[in-house]
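The data below hold one chain only, encoded as structure tokens and taken in the form predicted alone.
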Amino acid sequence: MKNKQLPPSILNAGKAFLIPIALYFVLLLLIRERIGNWNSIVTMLVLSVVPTITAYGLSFGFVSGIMDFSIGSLMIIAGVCSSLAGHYFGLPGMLITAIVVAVFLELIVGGLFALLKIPSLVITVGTLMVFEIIGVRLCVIFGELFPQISTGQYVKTAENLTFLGAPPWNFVVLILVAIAYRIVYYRTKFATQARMIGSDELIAKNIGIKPLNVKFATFLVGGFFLGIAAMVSACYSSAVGYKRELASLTMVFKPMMAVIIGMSLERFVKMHVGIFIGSLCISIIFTGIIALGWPDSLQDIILGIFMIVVLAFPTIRKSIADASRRRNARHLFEHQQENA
């Protein structure tokens, strides 16, 4: 009787999911009484939803070599506008407004990037500062025009729409967005060209791809997913408030780390699953930090260290692979010399 083996895809997915499972069991050993229950697991999953969808929007530019630090301030503006629209036009109005505003703002960022031809880091940080000011002014103006909805510091989300930020509907949204992301990322010419540009821009140019046009498109496509992330975030928190003095910059770190983890896991699982695993790992780590009662300053230190490690991981892995390749080549050469 032949032994039945699991398909390679299932085995690889199991290997990838061992990472968050291992992290969770480490926390169980430390603080079992605080996180060793179903509610804690659900909380970790819920906290990974918005960063995952945000990472989907960030990933298109990231794989093509663009660093977009404006997404936090962009999501605040989209969230503020969509929360207001939700009160008057319901769920369709909230969703459409969030996507339209996010895509429009990314159109501005991408347009400046294509027009000025300066590094994306400079463009996105500059627009971040402008968008933060716009977010502040919108909250103040909405507070004056709609005092029953806005306090001038934040805009409330309609109570009948907050269900989108809670289980099971937030998971339903995540699954639908993940399916859409997989189709776009693996089945479109645009995404294939974006990955080729990120791999080797010179070769991409030589085969007829226009890098600037593709990078501009990554802003627009990413804006679609960022708009949905902004809407779900507004429903989860029940309100959207402004941020000042580059405070929105911190909103990009967790999605960025999730994208890097997703790219590292792509040999085991597809990108959309890898990004979710990355977000889940980060959610587990920070849930554990909060459960341990560590101060905010220590949480920031750990976030910084974790971000450095995650950002350095692709470089370290490439260095190890290069060293292994050189070692194998040397052994082959020595073997050939011995046989000569």
Given for the second form:
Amino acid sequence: MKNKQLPPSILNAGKAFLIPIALYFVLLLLIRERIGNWNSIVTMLVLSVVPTITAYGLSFGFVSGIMDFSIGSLMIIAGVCSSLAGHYFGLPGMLITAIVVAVFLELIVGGLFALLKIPSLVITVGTLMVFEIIGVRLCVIFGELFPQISTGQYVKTAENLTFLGAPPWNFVVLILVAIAYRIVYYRTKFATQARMIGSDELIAKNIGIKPLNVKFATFLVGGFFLGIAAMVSACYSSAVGYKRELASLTMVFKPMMAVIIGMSLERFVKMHVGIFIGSLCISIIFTGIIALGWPDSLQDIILGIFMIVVLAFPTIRKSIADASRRRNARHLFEHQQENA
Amino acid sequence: MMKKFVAVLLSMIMVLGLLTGCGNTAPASSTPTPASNAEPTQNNDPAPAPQEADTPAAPALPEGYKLGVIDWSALGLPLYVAALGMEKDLCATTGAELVTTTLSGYDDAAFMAAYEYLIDQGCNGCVVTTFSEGPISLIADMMEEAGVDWFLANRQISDPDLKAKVFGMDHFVGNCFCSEEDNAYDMVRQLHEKYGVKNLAVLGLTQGDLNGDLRDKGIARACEEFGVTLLTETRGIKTVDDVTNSVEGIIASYPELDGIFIVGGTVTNGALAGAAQALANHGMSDKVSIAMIDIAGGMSAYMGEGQPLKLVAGGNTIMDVLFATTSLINHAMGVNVDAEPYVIGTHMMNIFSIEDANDYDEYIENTSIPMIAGEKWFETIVGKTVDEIQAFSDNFSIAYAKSLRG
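Right, the form predicted alone is done; let's see the coordinates for the form predicted together with its partner chain.
Full assembly next; the chain just shown is listed first.
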């Protein structure tokens, strides 16, 4: 009888999903009565939707070596504009506005990056500050022009569109976006070039790739996904409020961690699945900390440690494998010497 | 040739820069600072308005009196627009010149820079407010050194040493604040007694926020006293999304949740909308009661039958601003000079219904019609004793504000 084995792709996916499952089981051991219900699991999945789509938008730049810290403020502007558009033009208007605004803003950020040729960190933090103030002004102006929709501090999403932020529609959106992401990430020349630039820019240059053009393109393509993330986020929380004092900077951390986890899981699963797993892990930790009644400052500590562990895992495994190989080689050498 | 051209160009730029620099400093140095200005001296030894023996005249302000305040209206909150409107009207009525500045940030340095600017503008009195106790000592020294009278608004000093220092200063006129601890305590009491809340979750401010810490104390005290279980607390939330995430997480982990306390409703813009949406997603809008400190725009949409928002408390900030500016004007007029430094206690107004919310918006935080205007100032708090001002504060309510409109 032939020994039937699971396809490697399923086995690998199983290995990757072991991380969130293990995290969930740890929480189950600690607080079974609070976490061990279907509602908790759905909540964890819901909490990972927006960060996953945001991480998709962030990932193109990230793999090519760009750190975009402006995405939070950009999403606020896109969210504010799309929420307003949603009231007058329905779902199509909301979607188109979100994408157009996000792509336009990324065009500015990417354009500045390409023109000025200064580090992305500087450009994106600078534009973040400008975008935050634009967000404030937009909220205030909308508050004066459309008092029924905006309070001056935040813009409300049309009630008939908030369904997009709740299950099952948010999962439908996530799946569609993940498919689109997979196609762009694995089937386009630009994404391949972006990955190549990220791994070695010099070699990429030598084979004729123009890094600056590709990096500029990562902003634009990322803008498309960020626009969708802004729209889903506005539908999810039913409002978009402005942020000041670099507060929108915090919006980048969770997606960035999800991208890092996704990259480290790429040997097991495709990037879009890896990113989702990363977001899911973060939302499990977040929900767990709330359920444990721990102060939220611990969330940052635990998330930080978790990220270090995930990133260090391949290195630790490689070190163990290297040590084992050296030990075997030494044993072999000693054995040969004894025989001689 | 090119090198020479660049060298000449650079030299010209440097010379131009120097000239521009001189141009900027010249007016500042020629304008006397409050320390060397005659006005603060008048202020230190305020000359009471000439009093006729038989006809008592209304107290008058020294000519050219400048009142410095921070203008928060750029934040877009009606509260600050309304407060600025009242300050303008008060100054116009009493003959003071209002000097405003905006903050370049919300850290201690930004506050220091703002007050330094107001001092440089020759203000005789400044309304001081800060987010933490940290900069108060330095601001106090700055004011003292410049000879500018100042009034600490909306902040209670908890450090006894700092309090002793500040209250011992010559130019410190007084302090007004609302008892944040008692107010938070009372809100939890009302949530428990009126709405039967037994399991409470708190969406709090960042630890270290002066008012937030006091509110936390009040919540903890009330929970202990009334047997309310404090399920969990989440702090320093930055975005609406985070509020929705937190409430979703709380609902998933604590199905027994029946109350949410939003400690700073305007700190996270749209916090109420985010929390209400999470409750709606789980069909719990009518099962969970929300109480919120800070009056946020659009709150009436979440009040009423089947809606979660049951109690909002706020309005103390506008009263603090009101009393701080008036106290400085009174001081300059020579009123309550012997009584100071004094403390005026303010209180938050409770809003339970859509009607309350609408009345509040119309009569207190109206951005186009000041709550108190013209001669009403003299009928209410200008030129009044500390006890009269305190009585005004104690009796103040939305209904009273309505009656002021006449």
